[in-house]
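Below sits a lone chain in structure tokens, taken as the form predicted alone.
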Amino acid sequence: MARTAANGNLKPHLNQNGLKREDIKRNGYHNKREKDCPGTGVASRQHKQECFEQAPMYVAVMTYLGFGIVTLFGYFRDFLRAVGIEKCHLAQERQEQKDFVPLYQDFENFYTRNLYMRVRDNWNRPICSLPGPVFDVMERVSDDYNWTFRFTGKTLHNVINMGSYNYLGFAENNTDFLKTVADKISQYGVGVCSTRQEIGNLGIHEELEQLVATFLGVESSMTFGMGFATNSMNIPALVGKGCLILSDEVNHTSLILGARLSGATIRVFKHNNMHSLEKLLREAVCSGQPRTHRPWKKILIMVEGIYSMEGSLVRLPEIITLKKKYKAYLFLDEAHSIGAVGPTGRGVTELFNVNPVDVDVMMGTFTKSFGAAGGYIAGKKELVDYLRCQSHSAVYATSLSPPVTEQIIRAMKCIMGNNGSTEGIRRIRQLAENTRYFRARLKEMGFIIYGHEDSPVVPILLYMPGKVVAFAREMLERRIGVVVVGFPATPISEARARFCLSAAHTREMLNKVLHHLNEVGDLLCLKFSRRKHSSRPGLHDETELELSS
């Protein structure tokens, strides 16, 4: 029987400590032998706060029927294009290239030309102001069914922004707050024009990395200029051929790309399902690699803090228990959770009262809660020192822009209270208050929403393709900017509108959005929930609590 080689090194060595009983109690578990601890402790109560209500059967039937009708009309229009009755606007090979291997696969573009193009006006809308709690949108129209657009010269002013990841409201243009950023432009300029390993390593870069490590409670950290590349370029440096990656089925594309580029074997477990994860871990430990049955060099579990399409929170204490039990490693992507959850904004490790040392690789971005750009990797000093030499992002990518770096430092010091004010804590509490209020009101109205009560990402399920389009257009008419998402970014039967709450949203703004949501929900028949929700806070279910033996 093969055993995992995860007690080998994770380039470099990451210490694996045994799970003590006091750690189990601290993380909310009462029995060391429990496999995924269903229904017990703090972690279970946090998980019970998540909602994934299923739609009525008729909604699913109508959704698939809608896609079927659109697909039939798509094939009919393709026939009209083939016989020359309708013009095809998509890129095509020239006539003399017809005998070559096609550059543009006709069937692969079917969804784009027949479905997406008809509703393309709901995406890529041009913004012409600061993307704060409100913004201005340039009006545009199409004369050829969204193949091209032209601007009318009009502007839609003061559209409430419910789509940006501006969780703490640091995407702002307050001159008093941004004075240090302006000073850094005067001192360093706006670009470095070099990598960190050459002549692009500035003092403020090292200051930021020390600040991030202190903020997260780990030994060391390093920063990168792009959040997406922080995942896609660093994962291949950590694992490779002969390693196993266990990935949540709804992980972000950057994690998926990094896993594919690494050359490691990838296996997917069901979203936040500890039974599914443990089954894969047990199989990996017992069977080893395919055919040879040699032990895996490393087993890496990849999860997110807040899943950006589901609004759900990772079941972190349970995953840490499993990763210690099977000697695996844990890669935690906190792009949406850092700054947004936890009493002091330190992410899901603080929310679940987990020791950050138990997470082998901590990743996050500065593009959301910090109102800037870039990302970070944090953990043990050996890990960070290794990545400085081996990561493609560290070796080849240009350093963070000085004003962007200063913006991150400014925001992080504000959150930590190092600037002598309580503004950071006020924003964190305001975000939590807005999140709970908005979610509670939506449930009362009868919408089906996904995710955790503490998650500022709030998906409202719309399901049917026609209603997705009508919802986005109707909300913009009412001066509310929303993001709608459908297949292939979501399952084909679970199209949704994704709302992102911000500390910059006032109660008046939220009430206005909720008022129009209520009207649009009635107009388009979007209130599919069959649960009865009360405006009073729910009582604790005593059956969920167990005493330690």
The other form holds:
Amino acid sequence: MARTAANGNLKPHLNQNGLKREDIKRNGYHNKREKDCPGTGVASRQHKQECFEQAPMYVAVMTYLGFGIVTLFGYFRDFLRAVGIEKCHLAQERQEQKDFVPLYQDFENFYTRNLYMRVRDNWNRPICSLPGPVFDVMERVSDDYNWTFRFTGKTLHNVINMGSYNYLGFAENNTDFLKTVADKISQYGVGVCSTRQEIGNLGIHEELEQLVATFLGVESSMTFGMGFATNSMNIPALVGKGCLILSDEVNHTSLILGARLSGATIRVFKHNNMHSLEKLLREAVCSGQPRTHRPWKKILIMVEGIYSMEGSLVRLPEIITLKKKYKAYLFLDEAHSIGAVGPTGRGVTELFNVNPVDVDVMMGTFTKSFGAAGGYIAGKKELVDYLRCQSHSAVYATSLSPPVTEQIIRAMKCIMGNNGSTEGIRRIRQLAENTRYFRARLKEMGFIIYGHEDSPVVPILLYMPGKVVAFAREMLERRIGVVVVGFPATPISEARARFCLSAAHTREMLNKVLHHLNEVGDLLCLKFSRRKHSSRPGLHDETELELSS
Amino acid sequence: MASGQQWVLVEMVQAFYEAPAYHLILEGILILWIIRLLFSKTYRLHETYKLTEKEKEDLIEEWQPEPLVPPVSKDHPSLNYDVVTGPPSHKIIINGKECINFASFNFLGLLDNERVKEKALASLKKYGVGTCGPRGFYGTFDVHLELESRLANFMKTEEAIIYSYGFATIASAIPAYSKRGDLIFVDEAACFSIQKGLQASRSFIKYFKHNDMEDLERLLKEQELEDHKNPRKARVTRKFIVVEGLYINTADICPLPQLVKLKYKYKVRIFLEESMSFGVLGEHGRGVTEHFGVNIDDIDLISANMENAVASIGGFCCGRSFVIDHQRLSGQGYCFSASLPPMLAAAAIEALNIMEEDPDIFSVLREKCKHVYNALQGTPGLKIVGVQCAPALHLQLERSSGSRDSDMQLLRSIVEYCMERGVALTLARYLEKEERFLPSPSVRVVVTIEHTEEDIQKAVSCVQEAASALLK
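Shown: the form predicted alone; wanted: the form predicted together with the partner chain:
So here's everything in the complex, that chain up top.
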């Protein structure tokens, strides 16, 4: 457990009124009150809509107790394995290579062997239909406590899908809608077999790039074959040694990898905390590079539109003000927010009424709201021209597959309402409505949820490891597919279930999900919120029950 | 007990009276010092000077950052891409002109194979386009599992894992195993994705001269001496050799049997990158291990992308379960990225079907490569870089003019000459400032199984004409 336990208790003391007062730090104890501050000023109004309630103290205690017990069990079982009483199911190194330096340190895999293995049936669940609002999950059972799985051959049909990033419902297989994509497969095949700079630059790539630029309201854009790789291959082209990157605490791995590969200095500011960011900016501009005190070549602020684990929105207007004051550059990763927020689906710039020209680098992916694959970077013409020459992807990596490109084009045209169709606007409105309804009902029921009111990513806090697992399994039995995340993707004491709403979800589906959530919430005592009328849940220790399985 | 405690207290007080004066004074000073330290403010060494607010405001005013990107001149050679209208298959329409395609890595001609397209269409009807999620969160489809087991069967290994992008495959695989403090021996001609994987791993990198086993052995011997000096450290330092089967930059093959010997002699693991050799070398297309007859279990990890011979998108790693399973939790490009769209996976499965049904295509391809190689020998002013069975050759200038830019321009003029006459070639592209060992400028000539005798004849004569006309 690499993450420090101390951090878990303090997070997230988010300062809602970031620009105006100092952080309140309390050593060691939970602040039992909520962190919903009455803000003053226009910017804070947004953050009345964001809330990150703290759970009662006993929850944290139980969580750590649960982890502690499972860790002890883990040591015990390692001991049994070493002594030989328990069979070791792990794959072993070859006989011929036994005297090589071990490929994995024992401790590295402690977490995998002893914690993850017991409960890993909740992840990597294979499906055999399209990832729409309902899907078919392949049933798999384990005869040896999750070391190996076998498929029974049966499928669970029509499981409600609350886990796929299908915000606007473009994961569909309607033959009419997909006609142009099918045509492209017949015409082009699926591969490209070359890079953009050599002979892989197809006419439809250029068409897509112009469409993306029009969609976002910027001068020009460039597309890439993989969303993850868009970040990891282009950030090194933009910044290098002698530059400073200010990155949000909970940024995605691709942003962190891109920042590391660039060789620039990285400093982290607290999640969505403008005060922390301003402090770092001031210090950077005044003190310059560490030790030599030369001025920084560039400062790049990296933020995301919607943070996928927290469900929170970036505080865009305030960041733009800061960036203009300190002459920094802004890199906005709209992987989840493009298409999903904003009255016409243009993302956080539209939601906050910010001119897209103010954002220096707009990045996004096509995997989520457009139901395809790939990523883009958009901005001024100079930026995109430079990337055409210097991006690692343009020189060494294959370009987008033609049918995937066509899918993005048709989805984008649908959202933009070409040919006067209102399908796109209908989907966006449906998504917004679903989001509000779902979040309001969850709050009523008494769950703790994080994030902004408008964000279609809804994390429900579960905290205790046993409950996380029980929740996922219970929901699958009720034919609802949910995604649960724990350590290390989230802080150790804040495991959660993350719901991704879709425009394709109907009201009945949402009601069914809410009904089952209510039942499971009562069953597992997950209604930790102390806000409205929900009574305080009793002290049930679910952890003991789960361990015996 | 109370009496015992009292007794101790009396002893203490007595000791206090009996102690020498200097002792008491010293203790008193120490106590005062401790109290002072407890109450003094801590300060960081480098903040011993403080700027006033006014100074800070001035600094903020004055500071001018560099522009986000340096300006790019309008006639930068990499700025204007060649536009391909229509599919990049055997006959390609590039910049409006129809040419025979000698530039796409479509080695087995599967790009416009009807069976592959049919399977992709069927998959589209069933699954739609995207998977809308990473593998861990309902992004695992039965197609992915089938593709992984088919690849493992094809390569005769225990397990395979697929990635959604070819570049990200080896770039995520290397840092999953090799961490800070580990040691990697890499060939100088390694491709860019390997270099990025090495950079992400933060390990010690040692380069050995291209295909030079003596240089590698020398480095390994030096490391062995180091290990003797510090056996404790050596026991936890993992060592890897990363090589490519068929190098993309130099079009030659790595000496795999000698590498395996070195592996066992010096206890180093081998990672083999087979993007260019998968589906090309070997009797059944299994790559360089089959080509040399090396036992595939001797190679710890084989990584390849499916964007060349397989004509799909994505990449895979295969090997023993002990090695491959680790990437399912620690391969960044696997865990944190959406999975491969099912129709691309279905296309790859069908391509594997075709490769398994008809193993003759590999020898036919190699025959054609040999033919082109021999035909291009003796081109005036150009020399071939590569081996006979490599499908992607490089043509470099025999005598460089001294400046890379003018070399590139010369080669570009040759490419354009050929394009005007209906033969599509391309310049091999590199990022000049990022490559560690920048290869010389060259023209890439790719041979596919669809090239007929006349096509090859035409291309060769085109190149020879271009060379004699433009290279004096």
